[in-house]
Structure formats: structure tokens, C-alpha cells
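Take a look at this single chain, the form predicted on its own, given in C-alpha cells.
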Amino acid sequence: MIEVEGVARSFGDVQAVRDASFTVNAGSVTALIGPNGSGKTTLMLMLATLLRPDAGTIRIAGHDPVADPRAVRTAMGWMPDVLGSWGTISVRRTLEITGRLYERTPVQARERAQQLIDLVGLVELAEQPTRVLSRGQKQRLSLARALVHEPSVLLLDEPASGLDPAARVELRTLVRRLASEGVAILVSSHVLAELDEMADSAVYLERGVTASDERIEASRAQSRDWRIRAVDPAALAAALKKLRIAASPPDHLGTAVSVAGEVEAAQLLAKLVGAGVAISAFGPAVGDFEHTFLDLSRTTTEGGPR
């Protein structure tokens, strides 16, 4: 549903995106990950038909954003990081107008507006002017606007920004539900732990270049820290020492040890339990996306391959 091949875009002498290639399939959630200045926003704007690429090709649901932007906008919902709203118009009327802009009939626009008000949890604010909404509530409205025309492709840029913890959980649930209904979703966020719980896969962008599959697999294979908590920390420390496993000094999160993959982690857990250590928590110190991102960033900084 999203196909990007060799895409580049410059602003004068600044190369914002140099070589981006990836795909997003129907029914999946893909994370777009990269540090500030990596080209994520420029890439999103090209996908959204708002910038022309200097090179390469983009297809959204089979359509070219440059040659046929109307077809792309019909198939795609776009939620930017910050989307302005008409301050004196109510939440309900905002969604109705958006529906009319997508050529829905007045009846269809009203029905869809009510569905979305219920979906994003703005029932109590439906008749209020949008100027009274908080940052998080405006994000909910922005998401509802992106869904007005029931798109098959969804671009989300920092969708959880300003949301409280409960609303973040609801957002993850909604994104997964949309994917289960066949929507192809590309989501950009700086909160990698959140993406770990939301996305099936990730595209890593560094200095305008997407990391190759080989580099990603190599980064995933690197040793990583796992955290262990035990009912008796002293017994854990003694068992690790006996197993000759180096460990960091314990803190409020537990004891960190370096483990090369899930197989070795499972073996370590079995040995600790076999030694009579009562383990209360055992898992990676960071999520898969954060681990891969940090390793890719370290390799790039050190001048290694991308």
C-alpha cells in the first residue's frame, strides 16, 4: 500500500532525504524511526503529496503522489504532528465540514462525524468550539479528521503527543484495530517503547538514508542488556557470580546483564531458577526498536556501514 524506492529531496544545499526505500503492506503497522534531522518529516510530507521528491518513486495504494495527488488523498488519511483547527467551530461541525470536503453527502458527513466522536472519546466536547480543547484533545480531533473518509492508508506523525496515559493505551488499541481491518499504517514517534507495543516492523532513517535489511538484522543480533529482579537480590548476585556472568550493580530497576539473544536469555533464566533463585522479573532493558536504533546510531557515528 506504500511503496518508496530511492526517494530523495533537497532544500538548496541541504539534503533532507538522500535515499529512502521501504514498503508498508495492507493490514500492518510500520514505525518510522530516526533522530531529529534524519528526514522523517520531509519524507512524510512527500508521502502526503505536500512535497515533490527530487528523485525516486512513491506509490500510495498504487497511485503516484506527484502525477495523481487527488487519488492519493482519497486513499490516504494524514495526521501531522500539529494540525490547526477552526477555533470558533465545534468539534462536531469540524468533522462534518471535513467530511464534506471529502465529498460526502450532508447525511453521510453527519453520521461519520458522530461515529468518530464516539471513537476518539470526544462525546462531552462535541458541541464545544475547538479553541477550548487541550493539546491531547486536539490530537484526538486530528486523528478523527484523518479517518473521516475511511482511508486504506494512514500516516501518523507523533499521534500520541499530548495524550495522557489512558488515551495512549486507547490510541494503541485503535491503531491495531484499524490494521486488523486492512489499513496500512505508517507511524512516526520519538517514544520508541510505545512503537514497540504498536508496530509490526520499523523503517530506520539516519541522515536521510533508510538502513538496509542486512544492517537491521546485524543490529538485532548484537548483545543487549536484560534486567533481572529477584525476591532475594543477594541470592541473585551469588548465582550470577557462580555462573561467571558479569552484572551491573543493582538499582531500582534490577540487575542488568549482557545477553546475546533470546536463546541465551532463556538458558540463563533456566539456570537461575535451577539454582533456586526466585525471579520476579526478567526481560530486555529496552525494546527491540530502541535496541536496534541505538546500535544503528552508534555504528553511523563511528563511521560504520549503513
Second form
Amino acid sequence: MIEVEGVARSFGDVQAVRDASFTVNAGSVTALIGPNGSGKTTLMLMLATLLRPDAGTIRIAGHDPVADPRAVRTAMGWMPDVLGSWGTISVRRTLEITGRLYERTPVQARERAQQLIDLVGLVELAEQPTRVLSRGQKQRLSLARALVHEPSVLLLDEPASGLDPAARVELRTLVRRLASEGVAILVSSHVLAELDEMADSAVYLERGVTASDERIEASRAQSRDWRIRAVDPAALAAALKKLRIAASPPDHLGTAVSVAGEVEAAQLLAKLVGAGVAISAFGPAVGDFEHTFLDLSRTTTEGGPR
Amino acid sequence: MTRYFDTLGTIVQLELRQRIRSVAWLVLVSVVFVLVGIVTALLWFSITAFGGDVSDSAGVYSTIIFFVLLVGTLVTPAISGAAINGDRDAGTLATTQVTLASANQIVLGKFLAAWTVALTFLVASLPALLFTLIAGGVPGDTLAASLGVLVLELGVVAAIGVGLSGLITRPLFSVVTTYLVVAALSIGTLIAFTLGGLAFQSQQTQTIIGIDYSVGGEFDPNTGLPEEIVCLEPVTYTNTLPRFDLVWGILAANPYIVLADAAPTSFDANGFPQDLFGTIALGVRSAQSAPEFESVLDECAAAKEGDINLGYFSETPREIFDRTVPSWFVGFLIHLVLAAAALTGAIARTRTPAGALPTGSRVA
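Just the form predicted on its own so far, so send over the form predicted together with the partner chain.
Now the complete complex, all chains and molecules, led by this one.
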């Protein structure tokens, strides 16, 4: 598991991370969400034993990355946001060498490389030098490399960028499977809809500060947009007017209405169906993470509580 | 311990796989092979055209060894000077740092690999060297000593290159700086030695006791001396002498002089060195001894003993050699300190978790 408490790190005058605190339990997937430049990658680098925090404590699988980086590295797999690979070396050799660098025997390294090639679907490219790989294929190689030593903590920095939709589904399935095997996983991504389906919980990072649980609760409880699509848009508009509910002008996705919480949404749906409107789609306009993220960034830019 | 060397070996192997299989390497090795071959052939024919003998082939051999050192020190910075910061730019350093390979394994592994690649250039010039050995009868110990020094000197340049690539953020700057270090050692030491020697000067008083040729009767046709030798009054001159003995350590740090001085010198019957190495080594050795501040040149006394030249030649080169310390030892020690400092600095900078980072650089 990952435990982070009051971590801060600056580069010269720039405070990249000011105060980050969160926990990722074994067997769970946590999303790390924040706008560009919010300190996500810096935080990841500190967890990956590459950067020393200026303040605060980090525990990865019970070890301190500063005091005992070796113990942390044994337990932790890191997939960086920068896609570097040894250009002239084949996919298979890359994984074998990585295995050797994790102090596996040649035989173990070879077997593990084969498993991972099958796992991430690079069978046909296994003997190719890595410089011929596309961005998405390098992404898979990078993931395989992070898994070489069967880590119990996994840090994935933007794992889905560059992947096609099918590969994203595979990634999601793989991440969920690893979590079910007891791995603690922290995923950062810009694709919030992606994270909605993958992650159990989320850490919101804004200007180097993680949002507190209370702030997230408050944001969740706020009314949010739901999208309704009806077979006959005119009938839906009339029904909403009758119920005195303000609705946005309909577009190709349907009509958006503001609803406070799931209970109210269920009641609204029942009323609309009761009024004889043929509803074809009814759901939140944006995912949970996106809603919270947008709400949090809105309140911070408006100078609200932090 | 075996685990340490296991990981070190994996890093070396990884580096070699990336470098030795590249087209650039193949082209460079071929160029070196051809170039050294051409230089050897030209030197050989130019000397046999003048009807040279064995001692001339020693001259060919030492020139070729110098040429190989020149080529080696020109190629090695290019191989080693971007080893660490180049990986950082390519995004492959951080993924190695998060494995169980430690900073010193990474840096030392890259150094050993760069050294090995540099040695392949030495191997490419071996055929030419062996040719001079077999065809020209260069002593085996000269060959062994000069090859040994070449191997070590290329290691020093490789270490400085890898070290600087860890200390300097941008690959271009670290490669150029490595070249500058090589230039400073090869040419800068010569300049510093000359200027330094001239900057420190000492007064020398020289007393000359000559022969009065105007008296003493007829000249002996054999010796060119008068029958009766009458001494002149002693004359004293004062002049200033450069003090190269104070700065000879600077010249000792020159890799070409290390090479020349380390190779065993063979002397002819008059005690003069026979090859280029020996001649250069003699120059450095002579610079070690302080000049005589009070010298007396007594031509007259020498003439009375029968040979006027006895007054001039106090020592043969061979005697100077035997009296002075080998400078290659000092020079090589200076190189080792430089190499070790560069590597230690690079290890400290590559260690993670990283504390302060130089501005404009990133970990990954």
C-alpha cells in the first residue's frame, strides 16, 4: 500500500507539490487527478524513489523511499509518462535485461519476459528493436517493464495516452485484475471517463495540494447535470415544463437538467415515465471524477475554500 | 558481491549492445583501421626509401603508437561524453534508476562499456602495430609497455567522458568539455610547461676558465691545442635560466609523454636513446633536475688532461635516465585522480532519490 502524509517538494522557487496526503490500500485502484502542472508527475517521481521530498513522509509497502530505496524498488513498479526505450534492443531483450536489473536469474528473466509479452500483446513485435514500435506499443512495453518484478505497488503515470479504444479496455481489465490480486495501484490520467471505470477512489491534486475528503464530499453532494434523451424531444420538453424543471435547449445528445443527487434523479425519471414520455437515455452528463474535478477547480479559481 | 557484479555486468552488456551494434561504430572502426594502415605504410616506405635500419623501425613504431593514441583520444570522448545525460534525455535513465541497479553500478557499467568500445579502436590498429613489430624488430617489452599505457589512457579518457556526462546536464556540452579536457592534457600541458618554466627564472653565474691561445707556442695538429697550455683568468658571466624543474610535473601529465616515458628506452653505445619515445622521455627527464646555479667550465683543466670536450659533457642521456624518477608514474597518477574524481562526481549526481537538481534539468 501507499501512504503519503504532508509531502512537499520544490524546484528552486517553484513549489511543485505543497501538501499532499493520501492513502492507497492494497487491492485498490486510486486515480490521481489534477490539471496540467498540478504536481502529479512530481508526486509520482517522489513515490518512485527518484526525487527526495522536502517535507512529509512517504511509505511504499511499509518502506521509506528516502531511507531505504532498495526495499521500495523491490516492491514498486513505475510506468513513467515519458516513453523512453533502448532503441536498438528488442522488446524481448528489453524485458529480460530489466528482469536481470531486478536481480532475477537469466532463466527467471526469460520466462517472465515471455509471460509479459503475451500479457500486453506484443507477441508479433517481440523480436523487433523497440525504436520501430508505435506510441501505443511503447506504452504497452512500458507497462510490461513496470510489471517485470511482480510489484505489490504499481504507479502508472498516464498509462492510457496513445492507446486505441481496444487497448484501453485491455488496460482497464489488466489493472482491475492486478488490483484483485492485491496490488495497490495509483493511476494518473487526463482521461477522466477512463478513470471512472478503472478506479475505486480518487485523489485530487490542485496546485500541489490534495483536496480533503470533506471538500470532495461537499462537491459530490452538489447538484449536477443529468442528460435525458427521449424518442420525442417535444414531449420531453413539455413534460419538463409541466414539472417546472429548468432544462437546457436540446442538442444531439438530449437535454441537460440540474439534479441534486441520485435519489432526486430516480424520482425525476419515475415522473417522466409516469407522464408517458418515451425515455431512451437517462444518466449523469459527466462522470463522477470529472464532476468533482471540475467543481474543485471551479471553486479554487473563484477563490473558494481550499 | 556476485550479485553486485551480476548487475554491473548486465549494465555493461546493455550499453555494449546499444553501441557496438550501431552503424556509426562499424564505420568508425573501419576508418581507424584504414587510416592507421595508410599511415603505417607511408611511414614504412618513406624510411626504407632512405635506407633505414632497425632503429628506424623503432621510430616508425613509436610514431604509429602516438597516432593510435591521437585517434583513440579523439574517438573516446564521442563514445563516452553523452553516456548518462544522453540516457536522461532519451528517458531511459530513470527506468534504470528505479530498478535495483545502484548509481555506482550504472555509472561504472557505462564507464566499463565506453572503455571497451574505445579498446575496439585499439584492436583495429593492432594489425599495423604487429606489422612494425614483426617486420622491424621492435622489442617486445616496448610493445607491451606502450600497449598497456594506451589501454589505460583510453580508460582515463572514457572515465572523464562518462563522469562529465553525469555532471553536465546537456550532452553536447559534456562531449565538448571532454574534448577540451583531452586538449588541455595533450596541448595545454605543453603550453603551461613552457610558460611556467619561463615565468620562474633563476640567476646563474657561470665561470669559464679558457685557454690562452696567444701564448704556448705551436699548435698540436692532432688535438688543435697549443704545446704548452696556459690558462686564462677565470671570467664570470651572469644570466637567467628558465626553471623547468619547478613545473616538470605539468608536462608529466601529458598522455603522449606518459606513453613515451613508460616504454622502456633502448640506448646506443654512446648512451643516446634510439627511438622517438626515448628522445621525448629524455627531454622530460632532463627537465626534472635544477640547473646548476654556480657552474664552472674549466676548458683549461680538461685540455691539460688531454681532451677539451671533457669539460662539456658531464653526463650521457643514459646517466640522466638512471638518475631521475620515471615521470610517467606521476603523470598517470594525475590522470587516475582526474578519472576517479569525474566518476565519483557522476555517481553522486546520479544517486536517487535526488535532492537538489541543477536548474533546467529533470529526473525523468
